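Read the single chain below, which is given as structure tokens and is the form predicted on its own.
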Amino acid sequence: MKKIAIYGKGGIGKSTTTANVAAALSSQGFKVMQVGCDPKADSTQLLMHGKKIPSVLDQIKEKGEDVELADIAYTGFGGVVCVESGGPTPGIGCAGRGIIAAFNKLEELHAYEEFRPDVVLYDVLGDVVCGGFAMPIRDGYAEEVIIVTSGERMALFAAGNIVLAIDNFKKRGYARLAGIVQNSRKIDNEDEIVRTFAEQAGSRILQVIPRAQIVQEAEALDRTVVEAFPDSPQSACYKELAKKIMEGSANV
């Protein structure tokens, strides 16, 4: 089982990228599990055709110890197992602790043994890498981290914080940086800016995803590009990234 944490600044297109990679992997015959680690609990909506599934935290609050695997794991496009950790009401409680509670519940219910996925994708908010948001890195859940960024300053700032967090945990044998995905925004010199960042991080660019209107068109249909427009160049781009991940060419 390959376990990958995908981090990036909020709004950078991380969840869209993750969902499309999940869809691409499923189309290549892999059993995939996607775990959304964001209080908004919207990581898997494209895979669920617009449906917002109940989060683990909400189900724990409602059912307590009676929560079953069927309450928190749903089947999306291509058989992808979709899970959302969820979080507390905005302004109340710690979102990071919500992720910890969700992960503990998945372990308690033997989710990984039950579904036996070939690959698990943890979609993690990367503005702040602390507490529960660092759990996929520090607690042995993920083996590799992929960072999604653009050439924009704040996206690179968040990406830099993620690199620092990975470095801090590296000596403990936790997840390592596998590479950078450039989700392009068409800013001046973007390719050079992101390439320089990757080099400074001791990593490399795994994939450059072009900015394309077809992404918004697919989202308007509540679908990933891979599902809605499978023969498009954009779909091919996500499929290429998925192939690299599974072949291990993402390793630095």
Ligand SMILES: Nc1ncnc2c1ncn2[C@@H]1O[C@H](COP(=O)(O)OP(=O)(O)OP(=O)(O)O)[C@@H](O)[C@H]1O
Given for the second form:
Amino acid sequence: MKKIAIYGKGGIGKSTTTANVAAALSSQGFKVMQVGCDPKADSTQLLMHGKKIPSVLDQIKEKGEDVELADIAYTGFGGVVCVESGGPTPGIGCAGRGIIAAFNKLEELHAYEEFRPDVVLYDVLGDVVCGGFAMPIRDGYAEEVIIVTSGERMALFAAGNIVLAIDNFKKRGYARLAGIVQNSRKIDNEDEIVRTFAEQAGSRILQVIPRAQIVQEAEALDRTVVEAFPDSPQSACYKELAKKIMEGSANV
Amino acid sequence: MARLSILLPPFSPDYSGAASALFDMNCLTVLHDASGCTGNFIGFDEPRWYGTHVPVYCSGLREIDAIMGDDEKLIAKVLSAQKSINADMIAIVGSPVPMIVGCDVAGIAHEIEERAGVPSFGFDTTGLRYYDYGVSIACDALVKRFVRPCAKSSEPSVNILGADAIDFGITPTIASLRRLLAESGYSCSAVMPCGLSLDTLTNMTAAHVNLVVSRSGLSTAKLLHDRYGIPYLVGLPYGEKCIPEYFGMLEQVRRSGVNAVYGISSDNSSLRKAENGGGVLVIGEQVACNAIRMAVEKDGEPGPVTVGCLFGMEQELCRPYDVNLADEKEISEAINDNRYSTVFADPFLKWLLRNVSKRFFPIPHYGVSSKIHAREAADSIDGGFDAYLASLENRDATNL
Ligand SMILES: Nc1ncnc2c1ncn2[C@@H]1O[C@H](COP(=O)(O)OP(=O)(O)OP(=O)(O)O)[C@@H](O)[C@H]1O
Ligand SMILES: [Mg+2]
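Got the form predicted on its own; could you also share the form predicted in complex with the named molecule?
Whole complex next, starting from this chain.
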């Protein structure tokens, strides 16, 4: 089982990229599980065709100890197992603690043993704001982190902070950085800027994803590009990334 | 509010169990808390604390450290303490506040190990579970880390598991068990966790059978069974009349390699559900309760004996009709249930008894009444549990 956490600045395209990679991996014959780690609980929407699935924390709140695996895990496009950890509405509660509670529940219900995914993708909220949001890269969860960034200053700043956090946690046996995905914003010199960033971080660019209208078109259909336009160049791009992720770990 | 305790104190929690299990291991043990939990442990849950020099510390967690996630402060303190103490191992034991803020104690221990160069453990105890869980995870961690396969001892040999200070308090019960074992031709490889050393721990696979003497030892017994194929016997021989049967069972487990539980099988008549008036209720830790049940039955108690588990219940250690008593309300309902005319329980539980005409036999448990009744706890093996009962019978049991 390969477990990968996807981090990056808010709104940079983590969920879109993750869902497309999940769809691509499933089309390549892999069993995939995608876990949204964000109180917005919108990570798996494209895979679920727009249907909002109940989050783990919502179900715990409603059913207490009686929560079952079927209450929190839903099958989306290509057989991808979709889970949303969920969390409180903004301004109240404790979202970080929420991620931990949701992860513990997944363990308790033996989700990984039950579904036996080849790949687990954790799509984690924008910035690592507190301990809870580092949960997906703790020992026993993701072994690899992929950072999604564009060439924009704020995106790179967030990416830099994530690199720092990963570095800080090295001594604790946490996940390592597997690479950087450039989700382009069509800014000047973008490839060059992101490549320099990757080098400075001691990492590499896994894939450059072009900014493309077709992503929004697919989104309007509540689909991933890989599902809605399987033969498009954009879909090929996500599939290439998926391939690299599966082969990747050895030669990073 | 179902779990509210009005008359009873909170029972010993998981962090105390974990810290207690490491007490004899020359382990620099740090409770990661603001000091209340450490105070609980050394003041009430660890009978061996006063007068010892065991390196147990409190991290002195403060609000700002929790907010800022200043783990480095804790790590630096631990490393500097280790410089002067030079312990064989280090443990960081979690408590409620680190749990709430999502502190990764295992990750911190990982880092400490790398920087200090000695084996380090992080236990995600939260104060929300009972001591036996803490004992279990600490003992399991020790086994996973240190136990090596080794040649079987030439004479019949056992390990004693679940011999923790909270279950056995200051009684010489375990020493008496060891004497009985020696008399029956068994040597003891390791006694865990009280009296454990790195050496006996490392070589514990020399034993033929693991004797599980409390629920806290069950998980380690299963681990050793899965990893090294050592079978286990769960149970204790309380009462003179139980001893031959108990040792017969031990011999059988050693020869057959099949796990067994002493104290749950019996003739059919004693498997009856308690009816109005005639029943006996034994409340406490499950393995000890099973032992008391056997002693009481062998003593000729006519009524059905039901076990009420105070710290959680293992299905495999149950008879039908045994009950899990999860909170004060359930304990109170059971104790006052008219089906039982006789109750064995920690003396604190007597406060819940409304009907004074019931016979109440006090069986102090350190995890409930701590040092207040510790001295009244009997050696349930030496001299026989029956003698203990007789001495109580002579006095008016209800007026103890
Ligand atoms: N390569 C792309 N080309 C065009 N549009 C894109 C591309 N990638 C993402 N988008 C669009 O950007 C928007 C934000 O994407 P997404 O929701 O995936 O971001 P996110 O990083 O998950 O955000 P959040 O941090 O809020 O969870 C979406 O509307 C999506 O359609
Ligand atoms: Mg998102």
